[in-house]
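Here you get one chain, nothing else, as structure tokens; it is the form predicted alone.
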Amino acid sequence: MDERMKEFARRARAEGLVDVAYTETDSPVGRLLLAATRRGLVRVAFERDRLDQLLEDLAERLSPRVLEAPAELDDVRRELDEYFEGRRHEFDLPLDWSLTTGEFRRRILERTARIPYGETASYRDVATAAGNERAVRAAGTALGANPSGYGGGLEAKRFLLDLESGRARVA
């Protein structure tokens, strides 16, 4: 991004005319598309996914003031870039759950970002926590449907589980 655009992404954003920044990243996963609101995080997205197909989305769903702003994503690249090195644990970032529809999704999805690092929890596991033991089906169903989504395929799954059970090469 050149510099005027820059400067046109910041006054833009200065003046309340942005409700969605985005920006995209590199990363030991692929390139992966970010986008926040004013509330925080709101989607974290892996590049097999098509970034106009996104944008679109984040339009329709959050607001049609979408624009590139990397620099309104510097602490989430930051934060993504110590995570990926073994450096950070916890994200300290704000998420903004607006894409997440329906309550016991939301509790689900709430209830997985808090799975310490290192540590996994089955279907089973989530649903008790989100205050339904019976509904592991739902919870699998509420992952799958994560507007966050997963769709980094089994490579980067294993990398993932590699890098907090400290079997994963880092930089």
The other form holds:
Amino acid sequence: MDERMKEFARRARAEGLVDVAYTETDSPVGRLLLAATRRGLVRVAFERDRLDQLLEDLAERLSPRVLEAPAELDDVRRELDEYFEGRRHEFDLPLDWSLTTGEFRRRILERTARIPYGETASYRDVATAAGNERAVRAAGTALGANPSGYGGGLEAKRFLLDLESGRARVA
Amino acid sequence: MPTSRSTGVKLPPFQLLLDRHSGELFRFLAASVGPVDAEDAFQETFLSALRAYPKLRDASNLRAWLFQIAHRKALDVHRGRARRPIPVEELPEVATGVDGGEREPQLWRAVRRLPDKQRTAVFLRFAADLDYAQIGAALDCSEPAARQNVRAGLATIRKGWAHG
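Provide the structure of the form predicted together with the partner chain, given the form predicted alone shown above.
Everything in the complex follows now, all chains and molecules, and the chain you saw is the first one.
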């Protein structure tokens, strides 16, 4: 970003005109898009060459006032970096749930977020914890459609499992 | 282009407008008000645009819409100068950095002296490379009127040039 754009992001933010701030960041599982509203982190997505599409989706579902404003996501980036370095086991960030539609979906995601670091749970476990043990498929769908997106592929999944079990080696 | 009657206009993420048009809008403003005032006019242009953006009802010509705002900001600068005529105008022009201005400082100075509408029309045509329909959209006038403003502006410059 050049100085003129940084100045613009700064002034737009000071005037309260940024509804969705985003930045891109590199991680061991690929390039990520991070987006936040005034309420908190609203989306983390595997970018995989579809940045334009991701931004369009945010513009359509949240607000067209989508602006690249890396300073707004400093905390998120820091916590993610610490996580990928194996130094952070819990996140401490305000979240904006507005992209999660449906009460059951939200419960599924909240339950999933409570799975302790380094442990795993089946869709059935999560569905049961969310109050409906027969909703296994719905749990799977909710997790597949979660705004954090599990489009990372098996490699990313493997990496994360290894990271949390202490087997991964970060280059 | 047929007018779509879809409910709710689909607006692209604002960042896309910045990525696509910030360069040419800055060049337009630099040519119109000079590189120093252009910095502020640029910020004002995009802040105004961002303020109005979610309520925009027509997304078919966002580029012309941005130039329309930039045109108004440039007018503000010109009017501000007219209200307080400071000796800066008398200083010899140091042509630096602005493309166009760099190569032909006298020519761009002549353009800057044109009446508002002609000046902007000429800049939009030759500094921003907009077609006449887009200039019309930016100036809130018809396509033929846009063409006429460019033609009249060029005629005035040519006259001044010949007598110059």
